[in-house]
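Given next, in structure tokens, is a single chain: the form predicted on its own.
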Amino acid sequence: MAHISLPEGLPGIVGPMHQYPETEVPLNALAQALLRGPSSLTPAERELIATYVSSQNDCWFCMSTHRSATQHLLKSEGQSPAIVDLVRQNVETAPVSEKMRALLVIAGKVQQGGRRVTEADVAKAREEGADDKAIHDTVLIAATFCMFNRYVDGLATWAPEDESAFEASGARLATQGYTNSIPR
């Protein structure tokens, strides 16, 4: 049961956003800018960062939602949706590019605390082809998802236990993005 009164049946961040639309608009705008706006990273790569950080924060709702969105985006790019779970299991052995691996390492360090990111981490990402925008976006996505995860879990919001329950929302986010993403 949530710590505050929220609409019944609306899981995770959907309940608080529906209840408090004054925060829904800027939070969705931030998610849209980070995950679908201009970037040298694909939407699938950015969703993968969000999924990874959410899994590291043990935020079931966010991890499951963004896992599904990532899988849909990977499929649309002709890639295996299994990549998402392989990254969650072990970033070091997951079948991602060395650039993506270096960025996920940075994201993981931001999740632990922003000051853990070192010059060597950034140099490695650059060596593997990451530009300033990719590094910026990785750090901001990781930091933002720490906030989103804490928002969802700090209010003790409800989430379905079955990952298949996130299929529709993942498909919607993959195709429509985050503007007006809260169903009414």
The other form holds:
There are 2 protein chains.
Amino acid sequence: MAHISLPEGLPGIVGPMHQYPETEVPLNALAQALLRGPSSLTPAERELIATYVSSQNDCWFCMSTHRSATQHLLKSEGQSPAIVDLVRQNVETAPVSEKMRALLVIAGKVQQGGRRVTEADVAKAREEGADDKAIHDTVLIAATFCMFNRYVDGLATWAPEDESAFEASGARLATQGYTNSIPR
Amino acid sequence: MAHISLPEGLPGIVGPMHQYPETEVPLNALAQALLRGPSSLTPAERELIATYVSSQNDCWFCMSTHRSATQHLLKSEGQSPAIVDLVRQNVETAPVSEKMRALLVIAGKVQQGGRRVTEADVAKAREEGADDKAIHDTVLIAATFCMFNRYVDGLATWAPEDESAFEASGARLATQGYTNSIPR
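The form predicted in complex with another copy of the chain, contrasted with the form predicted on its own above:
Below: every chain and molecule of the assembly, starting with the one above.
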């Protein structure tokens, strides 16, 4: 049971977002700007970072939701949806570009704490083609999911156990983004 | 030197917020709703949670800024500004209400990871008078500062070393909030 009273049947962050619209509006606006707005990273690349950080934080709801969104976006960008689970298993060996690998390493450091990111980590990402915006977005996406993951699990929100339950929400986030994500 | 190119002389989060207004707008809207909007916690209580989490995350810029804002708000609420440093030193012995102590314990757990918050932590806060909104806001403030702290330190932003340099921004946040915090 969640730590506070929330509407029945709304999984993960959807419950507290529905209950507290005053914070839902800026939270969704942040997700939309960061994951779908202009960037040198594709939406699939940005959702992959979000999924990886949620996986490192062991947040089942966020990991499953953004895993599904990433899979849909990878397919729409002509890539294999299997990439997301290979990244979750091992960033070093996953079939991603060297730029993405360097950015995922930075995201993993941010997940542990902002001060863990080194000049060498950033230099490596630049060598592989990452620009300022890619580095900025990687750091802020990782930081933002450290927030979302804690919001979801710090309130002990409910989520379905079956991965297939996240299929519909992942498809919706892939196509519609975060501008209209709370049912009312 | 920061990991990305940022405007000269703007400390901490102000640099990346100025450089990337597309994310600055929802970030400031979130801070305003969460720290100044309607709540069963006072602005000083909410800034105290923000300062404590920033201190636990060892984020000098955020800790110093929100420490100053908390001191100003405590004074305006008729309390001693010394409370904030006593909380940073030891939550168990600091001169705060038992409700605030229980909420600070929850915030400290969220800082470590959302799953650390127990039913007993929440039951204790309720016994001491915390309602759903106070528990919600405590969890989301702690989660949000895990984001802000990582954004600031993950980009290796510059900040003044002297605590007195944060006096003016703390006073401005105490009186004006987060609606107009980026100089342009």
